[in-house]
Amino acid sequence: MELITETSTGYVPLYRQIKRLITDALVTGEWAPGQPIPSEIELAQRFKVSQGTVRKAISELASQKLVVRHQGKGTFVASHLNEPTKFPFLRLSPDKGPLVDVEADLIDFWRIKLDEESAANLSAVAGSTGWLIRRILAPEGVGIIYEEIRLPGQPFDFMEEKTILNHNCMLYSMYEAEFGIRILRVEERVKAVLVEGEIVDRLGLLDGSPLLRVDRVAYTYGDQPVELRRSYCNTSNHHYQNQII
């Protein structure tokens, strides 16, 4: 291991270098989602730094939800499988009361050629092989969100419909369990649109109905985009809710 002390922009704190090295190990899959990482003492010995430096690096990783600390058990790689909600980035909430439960129903699943816009968002080559997943999200059993999800051929090269169905169409947990891909953050753009055709038919609405369109790019380790998603949301009895910290 070679630690650096300066870059072209100036000094790099030692704990940030250790954080980068731990993140690199997560990227390469040395420790899989849900698995424990070595103790602070073991990491300090591995990187030849103080335990305090390692602790500071892990604290920052924990604040970014890359790892999770469990008192008396150690530190574990964060996992979608252990999250309290099946849809950790869903921002649609009922106008009254909490969002209790959401089900996902697969419409269809296709191998496609990525168009230029999709490929650009996924850092892929236009015309390269990808996947299209269409599904309906149904809070409290009522379908209110129509989604089109586009994935690059890599790392999802062996995707099958039965895999999606085996995971009850819960995509982020499926990415992690089947492909070792954990979604760390998303970027969204929100726009009100008037919609006709199949989308409103699927949601039981009339042509020209106003819907909230949410365009999302999801990223994994190394800030690599791995999913492009467009959601059409019926906000008659729901609203988009976000929290800025």
Contents of the next structure:
2 protein chains.
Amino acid sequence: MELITETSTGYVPLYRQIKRLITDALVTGEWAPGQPIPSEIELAQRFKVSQGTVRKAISELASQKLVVRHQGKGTFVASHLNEPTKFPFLRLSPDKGPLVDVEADLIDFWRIKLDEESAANLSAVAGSTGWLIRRILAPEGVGIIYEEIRLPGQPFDFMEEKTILNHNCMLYSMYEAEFGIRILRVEERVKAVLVEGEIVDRLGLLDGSPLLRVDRVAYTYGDQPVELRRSYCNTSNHHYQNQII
Amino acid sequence: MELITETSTGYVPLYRQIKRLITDALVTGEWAPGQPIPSEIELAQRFKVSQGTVRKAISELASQKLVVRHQGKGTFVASHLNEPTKFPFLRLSPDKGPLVDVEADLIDFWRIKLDEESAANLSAVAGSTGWLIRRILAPEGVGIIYEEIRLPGQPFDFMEEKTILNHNCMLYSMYEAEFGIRILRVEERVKAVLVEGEIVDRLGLLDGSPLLRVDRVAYTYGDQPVELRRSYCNTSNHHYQNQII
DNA sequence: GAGTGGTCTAGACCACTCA
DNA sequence: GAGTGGTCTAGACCACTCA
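Now that we've seen the form predicted on its own, could you pull up the form predicted in complex with another copy of the chain?
Every chain and every other molecule in the complex is listed next, the one we just looked at coming first.
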């Protein structure tokens, strides 16, 4: 992604101002996820700038994956719904061959009080109510990943187990469809750990098996954190994949 | 990065052709790392296209980090030399606070015969000679990472221990300065493992301590793999950091 | 003040999609 | 064939760097 920092003189290029206006419209939901936004020509008329300036604004939005462009068809608000990949940010791959199908099994779903650390990471109030979701992800039917997901009460207050099940445990689709929360990016911290007890049991391992622990914070518009997730991965036959440019 | 795929009709936009010409000049070393390439206006004249078309080509090269643009100064061939960060692709951070200074200690440096797997990953011939470098990375002086690095004989044939030491173990700078090989991107596969013996000893740990194992393939121009690296990281107080957009 | 990259415009034309 | 995004041009002007 290209980065353009604001100058000390306070100069902000026109296309950046336009980008802001379009982003605002995206955030307020003027155009729904998956739906087209107005054409470049229409937006140029609306904002009284040239098509090129609108293009430059939209190009940045596309590189941030806020919108998706399709030549000949239009520009669409990005969405986790109807995506080909069920778990779009999942970085785990089998050592051999591609990741084919991942099954998700809900273990349980509780109301909790957010502890101090979780609350801080979610910019919520410590002790306020939230949710804890526990589940297993099973590529090709084999349980490889155990996950604990913590959500703030706001905006997820009216959630039920069946809300999750209706979406086949595809949480980011669910957040979007049920709560209008679209996950834009995630930050992860990865460690190697030894764990005992239930987690190891659930993954069918023996105590003393090393696990990959991935702590994730997921962000929506305005860089607001809305989900915490701790995943324990059995990396005997899988690996966490990453590319650095 | 924006991706533009070639169409089935074989149509390749002009700016893509220009990009290819500039890339070729970068690969053949027409302009040296750290040095400026000709201005956009000069390149436009040279290739007989508009400045805008050259800009679009250079923008893509900049987003791939093949070149770096500085407003008012020019566009420069990217380089690992004179970079602020000593280990540009290192993803390990302390759990608290920023990564300040990393020390590197060479353990040893041997000629080896490349085993079948390493050779395949380096697109070299199995059994051909190569190098094995072993070292420790120590943030704030504490040994946290043990690394084994494998290099093909070509183009690294004339390498000596002092070559490495002269560059303070900053290998990517060394490859560039001594062999004209610039690392452009790396792919990593991360697992949690248990290791015994020397590696654990070197990191001052007990047998049974879980370690993060990072397998890296480093690529230069033309997506050619030129280095294999296996790193074992003590993640007691550090973590592997990643962002997914 | 000369030279660099960065922005913005208006307009032409192209590739692609869909009815 | 109408409408979309994608490319390309020529030209004006702006922000920034450096002598």
